[in-house]
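Only one chain comes next, encoded as structure tokens, the form predicted alone.
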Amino acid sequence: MRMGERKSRASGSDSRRVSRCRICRDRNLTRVIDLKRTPLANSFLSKPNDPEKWFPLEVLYCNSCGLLQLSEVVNPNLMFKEYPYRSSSSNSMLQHFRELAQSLSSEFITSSKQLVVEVGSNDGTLLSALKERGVRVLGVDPAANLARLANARGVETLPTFFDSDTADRIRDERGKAQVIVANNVLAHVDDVHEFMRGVSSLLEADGILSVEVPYAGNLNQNVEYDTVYHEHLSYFSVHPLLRLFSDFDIRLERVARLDVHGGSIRVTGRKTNKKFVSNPFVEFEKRCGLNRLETYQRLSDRIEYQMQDLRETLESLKSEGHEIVGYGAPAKSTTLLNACKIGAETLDYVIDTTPEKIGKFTPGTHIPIFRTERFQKEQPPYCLMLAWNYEKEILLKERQYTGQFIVPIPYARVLSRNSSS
């Protein structure tokens, strides 16, 4: 039995097995990644012996449309009704959303009467920036705790999941939306067709859909296996998105690569019945092999090698008597810690800035989580950077740190002591 798995496993009603691709509905799916059973990424524990639910964590490749997707769909109410991640917790994300607000408002909004709806609006960070620019906004987010935060800051937010019924209600009560934004939410959606029906119903003719998703190209290139967790049901490349959008008369007009969340893409589509054309990004993906099964079969081998390398690095340091702590408790850390079997015997503690996580224990591995101040005071000799996608921000913030950071992705490396200076 794996570490921490002595408590309850998932019941049948908590999840279902995937039999068809969620975009093209084909049954020709091949398992390419198997990270075994893990707990839910954000299911932080109040006590180490609290019951936990574990689910298979496998990635399937659709041999028809090329979509990467999890084999198991967990009931979204278990993951999203109370959510510990806040968009405003990172300076780099604050800047990212300020820049997006400026771009959306200047390029697509021509009147203060036009409406921008953000699906998965979190604590209202993006919409707040848009509202400051005089834009009429509305958020939709099922996490009750985040919806309360957003409403408290003056960003009207509906605490519900987005589907065609929600879209019709918004349309009937407030009119159609000129822009719909979905940042890091489409990857969380099981029924993407129902999601797109809602978009199609709510969006103005010639309106804009802006979607950001973690990019399968980065997952493959940088061996970012820790971005695989139960909230992320799909790992998108452009070709499957092009197919999905075209089914709902959304013409994909623009693809931009982004650094956020370890590598994402922003795809911009326009509601129109004009003829669809292929995007040149698709040809780039073909050259990278993102449309071939063998690419992801090789990725599986690279993941195993990388995990073993990280384990050996940490074990070597522990055998020399060094203390190691973890920096950040993002969702991805649950996958990394459990897949690599890194528990409290390896990391003395983890630090984080999110109030909902401090004082809790990491899912499955039961490592205590403390405030950043403890790390800054104690200056442990080694620190595993679990929030590696914020490496530059962390090094700048912790430039007084006298120890050494260990960065796990794209390969295990120990930074020199002057890396943060």
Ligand code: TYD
Second form
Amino acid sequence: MRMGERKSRASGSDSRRVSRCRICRDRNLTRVIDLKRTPLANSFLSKPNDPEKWFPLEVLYCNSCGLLQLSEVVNPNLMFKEYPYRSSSSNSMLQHFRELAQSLSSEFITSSKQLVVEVGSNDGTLLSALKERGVRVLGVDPAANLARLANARGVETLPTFFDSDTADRIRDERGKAQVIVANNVLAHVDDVHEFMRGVSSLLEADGILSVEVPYAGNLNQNVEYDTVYHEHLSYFSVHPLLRLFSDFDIRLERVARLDVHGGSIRVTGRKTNKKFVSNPFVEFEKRCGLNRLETYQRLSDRIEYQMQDLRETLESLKSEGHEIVGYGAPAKSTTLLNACKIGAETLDYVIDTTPEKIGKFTPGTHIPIFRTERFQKEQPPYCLMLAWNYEKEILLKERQYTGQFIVPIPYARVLSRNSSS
Ligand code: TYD
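Form predicted alone done, so how does the form predicted together with thymidine-5'-diphosphate look?
Whole complex next, starting from this chain.
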């Protein structure tokens, strides 16, 4: 076992209940969303009757700092040691990371000696784009399969969780980092204070922390309940992030809204010892009600309505005898299918481009996953777009499709045939 893994591991049990807020440690937490029990979102099955572990899927609101967080923390070893998701699985994400590599290198890197460390570096997509620009890079990712892929393409990657031990080891062996990137990983981290201790010890004075997280504002606005799953322990808005950053002397300098993953934010912080307590974005969040319990209690009603509406749309098509399939087997489809109770009686199959998912079955609902070519050959009359966050990319790619897509988020919509041509 590597040093860095020790602190990151949950105890031997499969999960623990949350009793205090992950950021401010307050105990005043109120349950706002209850999606009942689901299996782990990326635990695709080799056989439909393979054993599965199910856990409660509930979101709590912290009445003190405003962080939304899951009530149950599943042992990370059950979720992140082998990970089927690849950053390179869509053109949109490839383009997104190319642009980020361009802006990070031009804005923050001034010498070829400076180091960029990416935490949760996945298959090395971002770092390889940085490396092509002559930047010194190092990845950290606990998924052995992904670290292998990244190392094979020449992006040096440590197969471990990130914490202060890992950070100290990197610092001692390679020096401090000018930039630390954490894209779609902070929401996965239970002990965010330990994570930030690592960031603080590894980062150069005046160095940059660039974090991307799915945005609670989009979750609320577009009723994106399917982005709730056990890997996502926190649903961030800027206000709690600001508090976390300033506890570790990271000044939050910039917030940008992004389209990726159904709506994310990129927050850019700088290590400094100057105290910093506010950001204009927080005022915007107050106007949107993101700092109020009632906002999320209303969201819960909107989720119930939306799930019911999708179920009725699919039931009505089925009762008319139509075949329906699913497009994409993203992690979020595990929540959507299980919460709405949509199984193999409704969807004949789903398709996905990820090699690790093809030939397997969806968690909890046991729908077979096939290659995209099957869908293209069979042209089923209806197709539920489970990877709805790639709507534009999919409509473009499948412009020859003769059937109709059903997009489930932000509300169930059956697209007319010519929308996809
Ligand atoms: P994504 O929405 O990026 O992430 P998450 O798993 O976090 O919810 O996952 C998209 C999935 O959809 C991924 O398994 C790849 C698949 N996909 C296709 O099969 N075809 C496509 O054209 C696109 C864009 C995605």
